[in-house]
Structure formats: C-alpha cells, structure tokens
Amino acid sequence: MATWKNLDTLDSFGKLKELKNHVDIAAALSGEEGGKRVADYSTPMAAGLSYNYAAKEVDETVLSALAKLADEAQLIDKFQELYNGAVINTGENRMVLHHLARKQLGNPVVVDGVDKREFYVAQQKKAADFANKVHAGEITNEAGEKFTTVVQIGIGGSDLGPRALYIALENWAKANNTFKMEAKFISNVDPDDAAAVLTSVDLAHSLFIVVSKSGTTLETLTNEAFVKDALTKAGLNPSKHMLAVTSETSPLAKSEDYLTAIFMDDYIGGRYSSVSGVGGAILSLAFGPEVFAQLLEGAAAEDQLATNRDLMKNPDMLDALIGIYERNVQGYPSTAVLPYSQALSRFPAHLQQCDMESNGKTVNRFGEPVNYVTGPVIFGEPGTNGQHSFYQLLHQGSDIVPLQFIGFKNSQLGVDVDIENSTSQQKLCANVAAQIVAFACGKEDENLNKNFKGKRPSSIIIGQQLTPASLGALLAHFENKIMFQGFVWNLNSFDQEGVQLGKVLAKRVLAHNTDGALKVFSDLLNI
C-alpha cells in the first residue's frame, strides 16, 4: 500500500530544489543543438498525439530528479490503488472511478454486489439506446414529430466539460455526416441565460436534459423550473420533453416528470463526469453513440499510457512533474492553456475548473496544512486570438507564465484557401511554432520597449487532427496530469469544499436571515 507524505518531506524534492534555474532554454534551443533537442524531447500520446517539452526548463539532470520524485512519491502505486477502487477521496470517503467509465485498467471494482464497470457500461448503453430511438423517430414529441435540438441544464462539471466537448466536435461531426441534433446549454442561474437559449430554440422540437447528481442543485432546479414554465406556456407537456441524468437515490430518479433517467454515482466527481452519462447523453444525442464511444476509446488509450512507471514513456506523469518543478522550484504562479484550434475554444474553461477545483487546496488529504504552494491559476484562449489579447503580458510582463500549447497539423473541416503561398492552417501552425521560439529565446534590443528577455517555458501537444479519439486522449491527459500533481502535493483532488460556503450564505440571503455586511449587500441588490 502506498504511503502518503507531504512534498516537503521527500528527499527527492530537496534534491530537485537544488536545480532551480538549472536550464537556460534560450541557449538550449539555439543552433543545431536546439533543433536536435526539439526532435528528441518528445513522447508519444494516444490517438496520434505527442507531447513535446523541448521548450521547458528541463534537461537530463532535471528529468532524472523528476523520475526519482515520481518513484519516492509512489505515483504509479497510487494510481493503481485509485483505479482498483481504494478510497482516494478522503474528504467524502469515496472511491474515484472516472477511469472505469472508459475502460477497466485493473481489478473488478464491486460495491454492494454491483460491478461498477458493468454499471457504467449499462448506463452508456441506456443513453445510446435512448439517443438511437430519438434519431430513428421512435421517441418523439406529442405530435409525433422528431426532436431536433437538445438542451443540457446543469452547472459546473455538468456544463463545462460537456459544453467544451460538444463545441470541439460540432463541426467535425457536420463534416463527417454524424451530426444528429444541435445542442445548447443552460448553466447560469441568471435568468438571461435560460431566456436567451429558450428564445433560440423551437420548444416543440427540443429535448431538455436535467443534470444533477443529488437532484437538489439550486441553480439547476431553478433553471429546470424556468424551462418547465416556458414549455407549459407554449402548451407543451414538460414530462414529454425532459430526461434526467442523476443518481439512483435522487428525487429525480423515479419521477414521472422525465422520459427516462440515466444514472451516475458518487464515485465520479462533476469535473471528471464528461465520460459518464453527464457527457454521454448529450453527446450521443448530438453526434450519435458511436462518436461518444470513439472519445472514450481515445481516453482509455491515454489512461493506459498513464500506468507506465517509466517517466519518459508516461506523457501525463511527465507533464505533471514538469508542472511541479515550475510551481514549487521555479515559483511560477499560473499556467496558460493555449489551443491553436478554434474548436477547443471552451477547453481552457473546462480545465480551469478541473485543475483549480481539484488542486486549489492548502491542506493535505488528512486535513493538515501544507507548507508549499499547490495548484496554479489556469487560464487561456485559442490562438491566434490570444496573441492579440494577453500575450503582451506573457512576453514582457513581470511574471513568467508557463504555457501549454495545443496544435494540429490539419484542420477539422479540410476547407482552406492559399493566400501568398500558404494556407490558413499553415499560417496558424506557423504562429504557434513562432510563439514557442519567441517565448523561449526572446530578442535583444537597445530599445527596452522592444526588448524580449525570453526564457518563458512552454510545451506543445501536437496531433494530426482534432477527432473524437484525439479529443478523448487530450481530455484524459489533462485529467491524469491533475491527478498526478495532486498525489505529489498530497492533496485530496476529488472534493471541493471551497464551493460550499458561498452557497450556504446565498441560502441565508434568500431566507432573509442576514445581518451586518451580508444584510447591507443584500439590501443594495434589492433581494
């Protein structure tokens, strides 16, 4: 059984700290040796992706120290315990099983006589069968007409991941003739969010998915009531237009208000739930179950790589440990995720939640304070848009921000134009290549306003094309990276107590049980 220790108690971390500022990446990427480094500092990922870390501040010495840290922190042992059903979520006394929704990596996990892999597969089949019947016109509205739109009602992990994945595959599905239904999302309790979506759809031909594990999420139930009211006013029966994704014990599970219920459980947290019914129902309806299956296959293949004890053959663990070096040795406070693919426009927003909700902690998994920094601030936008937005600070600002680029050799749609001897896709790829070198090497100029110090580290994940399989591998890579970092920091990366206090106080405000500052703020907002 693995031993859980704080990072600052590990001998290998003490050795790693001695390597602060060990590598000058401007020098390392210069000349012919720089070209060789770019070719060598790469490791394969699943679904044709590769992780290139040539522009990171590492060399063989740093990588060797990171490998020793991985061994001493028992990262692979802890991962094995996780996917074999150990109680890794100590805050809520739960197992962590989102990998099992993709594939069984280890031993059967049985809870109360139920094989959890079989449970997840059964729910995936239930979602697939429902989607196929909708597409075939076997499940219709009351007039016998096909549904054309699906709307997901959920917040947090019930929205961010599925929304990012839908946007990522929407145009691919259209180009590959797998697009079945348009999908939209309602998440914010702001009534303008629901109203805007409802005015953009044909209510009579719309399905609504209510996603809430507990069946008690305030924002989701409020938006559900908003939708039901709109359906009723349009002369439609809400129960003929709604399905639920929830737990078997929630108030939604057996309700006649829904066409069906797809079940989830307590062992897959919201921000990791895109591979469960939370993402499976809407993606199967939008693109067909086969496309969702391809996404799961890509994720499962990446998970398999994450089981490798050899750091240089485990891209997820390697990315995680380089991130530990940047955060805890180099002292960098944030990380930018920069996909050079418009289809991934909402992927950084999903990673914001996945990373910051998981590792934004200052106590370890036993509830004891830690004496080192943990999760970085995550932000990002797609390139090249970001270049004309916040890259100024990234290039010349006072803080060094590590960068994670994502790029593809080919566009999703294959529609392009050649202007001035290059296509738009070539221009896009030229920009990301140029940015990596510009950030690392900089440019000297006597005019300090035009001087670039460089030495800004980055990595890039490169693929042939963004497909369901490569998207699944990309999703799993970042989830596993976050998991490994949480293991190194000795955190519980699978609860989220930080979101609870505001909810509690909001309920007090709505009950008019306030005093002091809370009462005055409530009065200022006319509550």
Ligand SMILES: O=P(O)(O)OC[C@H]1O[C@H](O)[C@H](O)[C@@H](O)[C@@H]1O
Given for the second form:
Amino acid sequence: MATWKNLDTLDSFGKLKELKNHVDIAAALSGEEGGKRVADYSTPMAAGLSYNYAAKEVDETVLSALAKLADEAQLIDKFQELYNGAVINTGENRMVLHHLARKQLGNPVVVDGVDKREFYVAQQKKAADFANKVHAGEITNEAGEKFTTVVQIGIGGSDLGPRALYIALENWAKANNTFKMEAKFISNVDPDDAAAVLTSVDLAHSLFIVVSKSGTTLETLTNEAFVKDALTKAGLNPSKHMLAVTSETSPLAKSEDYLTAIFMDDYIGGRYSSVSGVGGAILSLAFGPEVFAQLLEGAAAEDQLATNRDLMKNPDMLDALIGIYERNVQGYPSTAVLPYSQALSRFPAHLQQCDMESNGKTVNRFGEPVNYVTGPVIFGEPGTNGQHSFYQLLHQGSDIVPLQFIGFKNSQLGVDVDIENSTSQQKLCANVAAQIVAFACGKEDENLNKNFKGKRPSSIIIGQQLTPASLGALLAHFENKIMFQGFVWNLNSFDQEGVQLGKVLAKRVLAHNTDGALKVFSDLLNI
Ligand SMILES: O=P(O)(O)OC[C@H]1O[C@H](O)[C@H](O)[C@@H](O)[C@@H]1O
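With the form predicted on its own done, generate the form predicted in complex with the ligand in the same format.
Every component of the complex follows; first up is the chain already shown.
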C-alpha cells in the first residue's frame, strides 16, 4: 500500500527546491547544442504523438530530481491502486474507474457481483446498437422518418468533454466518410441557449440525449423541460425523441420517458466521463460506434504508457512533474493550453474543468490544509488566433505563464492552397515553431518596449494528424497528468465540493429566502 504524504514532507521535494532557476532555456536552446536538445528532449506518446520538452526549464539534473520525487511520492504505486479499484476518491468514498472504460489495466474490479469492465463494455455496446439502429432507420421518429440531428442536453462534464471531442472530429469524420448526424449542444440555463439551438434544428428529425450523471442538475433538468415543451408544442411526443445517459441510481434512470437509457456509475467522475456513455452516445450517433472505439483505443494506449515507472518513458507523468516544478519551485501561477488546430477550439475549455475542478483545492485528501500551492489557472485558445489576442501578456507581461502547445503536421480535411510559396498548414506550423523559440529565447532591443526577455517555458505535443486515436491519446494524457499532479499534492482530485455553495445560495434566491447582500443582489437582478 502506498503512503500518502504532503509534498512538503518529502526529502526529494527539498532537493528539487534547491534547483530553482537552474536552467536558462535561452542558453540551452542556442547554437548546435540547442538543436540537439530539441531532437533529444522528446518522448513518444500513443497514436503517433510525441511530447517535446526541449523548451522547458529542465536538464538532466532537474529531470533526475523529478524522477526521485516520482519515486518517493509513489506515483506509479498510487496509479496501480487506482486502476485496481482502491477508494481513491476519499471525499465521496468512491473508486475512480474511468481508465476501466477504455481498458482493463489491472485486476478485475467487481462491485456487488458486477465486473465493472463488463458493465462499461455492455453500456458501450448498448450505445453502439442504438446508434446503428438510428443510422439504419430502424429507430425513427413517429412518422417513420430518419433522425438527422442529435442534441445533447447536459452541463459541466456532461457537456464540455463531449462537445470538445465532437468539434475535434467533425471535419475528420466528413473527410473520412464516417459523418452520420450533425450534433448540437444545449448546456446553459440561459434560455437563449436552448432557444437558439431549437430554432436551428428540424425538431421532427431531432434526437435529444439528456445527460446527467446525478440526474439532479438544475440546468439540465430545466433544459430538458424546455425541449419537451418545444416538442409538445410542435405536436411531437417527447418520449419518442429522447434518450438518457445517467447513473443507475439517478432519478432519470427510473423514468419511462426515454427511447433508451445508457448507464454510467459513481466511479467515473463527470469531468472524466467523455469515455463513458456521456461522450459515447453522442459520438457514436454523430460518427458511428467504430470512431468512438478508435478514440477509446487511443486513450487506452496512452494509459498503458502512464503505467511505466521510468519517468523518461512516461510522458503523462513527465508532463505532470515538470508542471510541479513550474508551480511549486518556479512559482508560476497559471498554464496556457494552445492547440495549433482549429478542431481543438473547445479542448482548452474541457481541460479547464478537468484540471481546475480536480486540483483547485487547499486541503489534502485527509481534509487537512496544505502549505503549498496546488492547481494552476488553466486557460487557452487555438493558435494562431491567440497570437493576435493575449500573447502580448505571455511574451512581455509581468507573470511567466508556462505554455502547452499542441500541433499536427497535417490538416484534417486536406483542403489547402499554396499562397506565396507556402500552404496554410505550413503557415500554421511555422507559427508554432516560431512561438516556441520566441518565448524561450526572446530578443534584445535597446528600446525596452520592443525587448523580449524570453525564458518563457513551453512544451509541445506533436502529431501526424488529429484523428480519433490521437484525440483519445491526447485526452488521456491530460487526464493522467492531472491525476499524477493530484497525487504529488496529496489531494483528492476526484470530488468537487467547491461548486456546492453557489448552488445552495441560488436555490435560496429562487425560494425568496434571502437577506442582506444576497437579497439586495437578487433585487438588483429582478428575481
Ligand atoms: O452530470 P451531472 O450530474 O448533471 O453533473 C454536471 C456537472 O455539475 C456539477 O456541478 C459538477 O461541478 C460537475 O463536475 C459535473 O460534471
């Protein structure tokens, strides 16, 4: 059994702290040695991706200190315990089994006589069969016509991951003739969200997936009622247009009002649930079950790499530990995720929830305060768009923000033109290469307004193309990175008590049970 200790009690952390400002990346990347470093400081990921950390503030000394920290913090032992079914989510007294939805990494996990791997596979099959029947016209609307559009109603983990993945694969599916149905998403309780989506779809040919693990989320239940109202007013029977994805114990699971229900359980956290029916139903309907299966395979292959004790061969743990060095030794407050891929436009938003809801905590897994900083602020936008927006601060602002670039050699659609001796894809890739060096090396200028100090660290994940498999690997990489960082910080990364207070107060406002500041704010907003 691994022992769970606070980071500041580990000897290896004391040693690591002595290495503050140890590497000057501008110097490390200069000349021929710099070129060699770029070629060497790279480790393979799954599905043809690679993680390059040449522009990070590490060298052999820092990396060896990080490897010692990984050993002393027993990161691989903790991961093994997690996938073998230990109660890692101490706050909610639950196991953490999202890896099992993609592959059996360890021992069978059996709960009340049910093998959990079999349960997840059975639910995947149920979603796949449903999708195949919809595509084949065996499940139709009441007039016997095929459904053409699918709309997901959900929020948080029941929206962000699936939405990011759908957007990521939409063009790939079109280019590879696997595009089956257009997907849309309703998440916000702002009535303009549901209203706008509903006016953009052909209701009679639309399927709606109500996705809520708990089955109690105010926004989702409100939007479900909103959609039912629209269907009824259009003379359609809501129960012939809706399915549910929920846990077996939720109130939604008991309803007869759905074409089918696909189940998950309490052991897959909302922000880790894209690989369950939460993402599986919509992605199977939109692109076919085979595409979703490829995504799971990519994630499974990355998970396998994350089991490696050798830090230099474990890109997820390596990324996590470099992040620890940046946060707890260098003192950087945030991290930007910058995909040079328009298809990944919502991926940073998904990672925001994944990372900040997991590790945005100041008490350890035993409920005691910790004396060190934990999860960074995560934000991001696709490049090159971000370059014309917030990169000014990243290059010359007062905070150093570590950067995580993502780039692909090939586009998804393959439609491109040569303008002034380069294609658009080449221009995209040229920009990411240029940014890495500009951030790291800077440029001296007598005019301080034009001076770039450099020394701004970044990493880049490079792939051939964004495909279902490489997307799955990318997703698993970041999930595993967040998990390893939570282990190092001795946090429970799998609950989210911090979102409760606002929900409770909003209920009080709606029940007009307020006083003081809450009452005055409620009055100001006309509630
Ligand atoms: O899927 P649901 O139970 O509706 O939950 C949706 C979301 O709401 C909660 O407030 C949590 O903060 C999220 O972690 C969760 O993903």
